[in-house]
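Encoded as structure tokens, the following chain is the form predicted on its own, with no partner shown.
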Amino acid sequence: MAVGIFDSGLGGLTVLDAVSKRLPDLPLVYLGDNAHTPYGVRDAADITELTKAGVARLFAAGCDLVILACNTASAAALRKMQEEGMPEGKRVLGVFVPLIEALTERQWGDNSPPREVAVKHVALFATPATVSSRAFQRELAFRAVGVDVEAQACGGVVDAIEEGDMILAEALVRSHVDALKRKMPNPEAAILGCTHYPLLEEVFRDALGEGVAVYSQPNLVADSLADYLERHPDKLGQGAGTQFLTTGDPKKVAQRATMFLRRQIAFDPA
């Protein structure tokens, strides 16, 4: 058994690269839901769907615990997955929470009222769909107040990403900025709520310039997993090294994986 990681395509490699660093003896199975690669741009019952089925095809694999490495997912389809119930033994989490965590200072399970927080202005850059659920403002409302939230749809960036260009996902990142900025000048804090972003994080720190603290999601997720895996030894898989399957055709995944995360990568088909 191992933990699995789920994305819509190669974003939730750099949780995968993270949690490899932080934890290195964990064996982890991946699966990139490449052919039907972005999300961000679907509507909430398709996520739901293609995410159950991704997460399904993880604990088949014999996964006990599955990470939802894609705000998109954790976004649409989370909720309504934890409602409806896991099978006996299963759990699934989203990546939100590690991100609330840091930016509000204080534990998942403090289940105290809201309070002020030092951060009062935030700029999230996310997929269409996380912007339009609206769902990182409702997680942030139950633990804090007077935090403004100006939200950016990052239309394109996933795309050009997941094609290798990343001179256009630059291009749009920088300008998806701008148009954030128009909107809120002077954001303290910018949260990238998408696992894809990261491999351009230096673009965004650049062009929202100094004094913005930057909230990026690899490192947060694997500190949370750590602490998780600690509290619930149960979910800690048994096997050893890290598995890749894809939806989409594995010699291409493998390629672009490779360029990502500069070392080799085989994907095998799920």
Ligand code: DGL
Given for the second form:
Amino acid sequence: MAVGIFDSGLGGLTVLDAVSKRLPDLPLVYLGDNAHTPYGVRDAADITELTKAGVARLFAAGCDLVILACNTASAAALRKMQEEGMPEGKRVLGVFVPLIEALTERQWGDNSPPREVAVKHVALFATPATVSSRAFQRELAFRAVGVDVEAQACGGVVDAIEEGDMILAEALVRSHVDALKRKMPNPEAAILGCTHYPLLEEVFRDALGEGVAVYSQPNLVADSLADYLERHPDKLGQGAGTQFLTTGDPKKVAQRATMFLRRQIAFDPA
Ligand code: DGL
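So that was the form predicted on its own. Now I'd like the form predicted together with this ligand, please.
Let's see the whole complex now, leading with the same chain.
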């Protein structure tokens, strides 16, 4: 009986951390599908099957609301899952919309027609699967006109983070930012479109340089969840504390999670 947070691996912990700071009494169940990470190199059908299995596990753990704290899963699977329908009383939300609402300066649920917005040149950093889905551009087009999006598929970054190799992850981020800048020399805004990337937010900021507004998901998703739960208190759940589940090796995953969140975290097998 809690709100579920799902990711392909460790990245969703950046969202969990922000949610538990914003809503300290909210019971949470985290599920990392570490056995199958990374999702970003898989095809949409594969990602959809894995995401459905993860969400079903969280429903079985008593969660009525599950946040897909994974852009790749949100991009590849969410629409299909919503079209197929959820079990009675269950709901799944993705992480794109809060980000795009922030970028386009919209209030939650503002469904007015797309309009001109302040930013015109936006860099999107995401996994290969998220980039090729074009889900970000699709969601943006519902809300804004005249925004030029240059997407950079950041191959290898999630793998390096999952392995705890932050030196490699940093080198890859710098080379992906360079590649993006060759295509779009002066972005006004940069979207960190993968929940693993906030773990390297300072590196992105440094490589992008001053004058680029960086949009990172954890706090935006936490604010949007707080707002959602105020309007849907039935989805609150009644458990206590936070439980961490993984399809991978609980000891190894706990070690990395403890390193990233700088507090002791124990994982149970999913
Ligand atoms: N954290 C996931 C995301 O937001 C990473 C996906 C992957 O496993 O490649 O996209």
